[in-house]
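Starting off, we have a lone chain in the form predicted in complex with the DNA, written out as structure tokens.
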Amino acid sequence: MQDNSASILLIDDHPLLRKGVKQLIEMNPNMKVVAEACNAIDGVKQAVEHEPDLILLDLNMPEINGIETLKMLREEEVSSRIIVFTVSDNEEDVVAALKAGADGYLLKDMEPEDLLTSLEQAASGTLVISPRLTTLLAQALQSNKRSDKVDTSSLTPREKQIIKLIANGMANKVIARKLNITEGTVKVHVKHLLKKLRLRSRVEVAVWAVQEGLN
């Protein structure tokens, strides 16, 4: 806050890389590295102490990995924007990072000048993502299509309909009213679909349906 340059914290277990990134960043007078850390514990400590505008966080770290670190930072209610900065273009990592609340995901193989502009954007509040990851993100959203372990095909239309209503949190009685059938009949359908899906309660049905994207 003393000057108008964005303060940055680097968390990465690789000293050489920190050095390089720091040099790069400080070529831009609008940004300044105010602290560095080589592991999660120290990173969280520095973050709490400095409350930087941006945190550049590596995913591959010994002991506690980046995602965990991210969660720890969120627990501490650090207000900084957290940008994951890593070599991993693995779908799971990207999705996990974003779900954990990352404000950006940049790959280490970016061109230096692109990195700088991305960081400036991030500092100004934009969610930044390496363009290479577009397809990955789209696939993550599509998640339903793939991996239908349970054979949803054996379900009758009525059963599918009731699954959706259960996934909306409705009780048997409410479902019965909505479909103009008796509660007993709803129970019959529920019983059958539980058998078919090999689940043990409507709660499991609900979470399964939501995760499968049956809306």
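The form predicted alone is what I want next, because the block you gave corresponds to the form predicted in complex with the DNA; please supply it.
Below: the lone chain, stripped of partners and molecules.
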């Protein structure tokens, strides 16, 4: 029987927190923890090995922090949806995480039920952000709105299609199925898109698409 539950990798240097989150996730039959790591190096190794649907990543880790870990994961072309899970509600941390390629930003003080709901939403392709951070993020993105215009005529019809799907929060795997192409092809398109648009993450693509009315 095919297992359709969302696979999750936990990267956090606190064993107690990992244990608690794992027990919580195991209460939901639609999700399972497939691996754990206590530091960035091991986390990247586990991500490449297991290719989980979701990675729950701590921000404040010793030696290599969450933002650097996030960059390392994206450099390794890990296509998992990466959710930063932290105590920090600092605007700079939120924006830095999303710019580095995070697919969500959740606070550790959230209710357990809310965390499970957010993880399910993230697994289905939705961008998840703790409610009290959404206003702060909107303001930050508005103040960072680009003044230079990108020539959208340089985008191919396929690229425009993919932008719309990214703006709708879809993961590479889902986009590949929808367009009947391989996940590798989607990755190549996304890489070209980021270069053309001079953007650094899928979240920035989604925000840009909304601003340009392409969503």
